[in-house]
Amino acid sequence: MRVLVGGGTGFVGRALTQLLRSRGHEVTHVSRQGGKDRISWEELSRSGLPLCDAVVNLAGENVLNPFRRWNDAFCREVVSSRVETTKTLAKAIAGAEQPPRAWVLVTGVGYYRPSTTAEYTEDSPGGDFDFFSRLVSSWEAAALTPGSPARGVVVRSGVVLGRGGGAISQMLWPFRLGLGGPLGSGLQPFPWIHIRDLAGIICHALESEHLQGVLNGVAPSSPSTSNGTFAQELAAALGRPALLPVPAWAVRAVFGAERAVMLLEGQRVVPKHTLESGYHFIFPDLSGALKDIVA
């Protein structure tokens, strides 16, 4: 198969590329610069569509990068990172002469409204009660080929966990130190997923030619684990002590009020169609993903 992936030479993408590849599968990225392997956003734009089987979009500038303050231009940036390179993906796939057999784009759980007691599967409502929620609906909207052959399939992805990158890369060296612990309450859920199941439930998208529509992309334990449990269970795989929550004001000052929504608060999302579409995951529970990449 070969596999056209958009942003596919970040976190997400080396790994998913990685995966392809062991199994067989030709992958080409689209980014900002050609090259081996590679062409540029701008010649998608300008030449089409190259010959391929399936398509995958992975672009999307960090949300939450400490270091980039969240105001108007950085919202513009996020919105146009996701928004643009995926109506340019689904503009390709629309107009190609043999499109490809495959659609896929990788969004967030933070399509559903945040809350401690309520459980969503890939069926449940969203997308519409603020910045984020609004931000996934036009991104998925923003991906449909209407007329076009090619199976579409949205995975909504939870935070990512794994070696060299993701979530995991900013909190290890508290947590070394022994100056972790959790953030706000830690009562809010944290919808989580190991990389190489994230990476696992792409692939298994591309492969089963009968899957489309909507998969949760988080560990089937993430229903039951909250911000102070991941902080538990990862001082407890470094062997030190999680006793030094950060309080919701310090994480408001450092993201901004809109932004620390994504780490003060969130749901408990049920991997529902994925298991039923036959996808195994390689690390259902956390204390086993974590105990993976921090070993």
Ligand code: NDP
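Residue numbers count along the first chain shown, from 1. Take the two forms, superpose them, and find the largest set of C-alpha atoms that agree within 1.5 Å; that set is the rigid core. Source: prediction; values computed, not measured. First, how it differs from the form predicted in complex with this ligand.
Here T145 counts as shifted, since its C-alpha moves by at least 2 Å between the two forms after the core is aligned.
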Given for the second form:
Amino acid sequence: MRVLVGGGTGFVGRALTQLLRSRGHEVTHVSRQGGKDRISWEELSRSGLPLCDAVVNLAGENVLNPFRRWNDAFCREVVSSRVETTKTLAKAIAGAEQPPRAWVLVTGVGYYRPSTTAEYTEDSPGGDFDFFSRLVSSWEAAALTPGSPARGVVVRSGVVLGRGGGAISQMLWPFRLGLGGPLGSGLQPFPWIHIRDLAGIICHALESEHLQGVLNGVAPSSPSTSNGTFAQELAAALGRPALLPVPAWAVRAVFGAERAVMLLEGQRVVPKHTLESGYHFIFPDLSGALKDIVA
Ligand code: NDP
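Go ahead and give the structure of the form predicted in complex with this ligand, now that the form predicted alone is out.
Shown next: the complete complex, the earlier chain at its head.
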């Protein structure tokens, strides 16, 4: 299969590219920068979709970049890097002479309203209560255009855990020094997935000819993981204590109140359709996932 991956140079994209190539697929990235096996977004808009069998979009400005202040300009970049790239790909798919068969978009579990009690499946309502939920709604609406010639799948991902990037790369050094701990109360749910499973679910969606609609990209044990449990398990995997909670005010001071919601609140998300679709998780449990990452 020839697969075109928007944002394929990033953390998830690198894992996906490796998996797809290991399964004999050809991968081309759409990127802001030129390079081998890449095309630019301008080229895509100008010349249309290159011949391919499937398209994935993973492009997006890093929301939790601690070096970027949470202001209007950054919010616009966070939105447009996701929604505009998705619209560009959807338009190219709609206009292709030989359209691809599959079109997969990765969004986030921020679609569901944070709660310590509610459990959400792919059928649960959401998408209309704060900045992140509305972002996911417009991002998904940009992809799932009625009449699209390609089979559409949206993967709503939790926090992606893996080596060499993502949220865990910023947490590792304080935890290694024994200075890690839960964020805020630590009671908030912590929806997570191992990077090999997120890449695996995307690959499963591309290769399963009849699969379409929304899949939750979280581990099966994710609904029972709180931020406090995560801190304890990460510390245990590193052989360190996790005694020092990071107060909520400090998280808000670094990230800004609106963005801090992503860290101080969370959702209990169940991968119901993902499991029903026949996907077998490599890392269903947190301790196994963390041992793999920090070993
Ligand atoms: P990365 O932060 O690694 O970024 C992915 C790619 O997006 C980059 O390699 C870059 O490609 C492109 N990109 C970055 N900023 C911009 C911009 N301003 N405009 C256009 N393109 C840009 O993301 P991840 O791999 O971690 O995540 C992939 C997708 O999954 C993202 O959309 C993210 O929102 C979503 N997601 C990720 C989670 C996580 O925990 N990592 C959790 C839930 C959802 P290039 O430089 O080649 O243009």
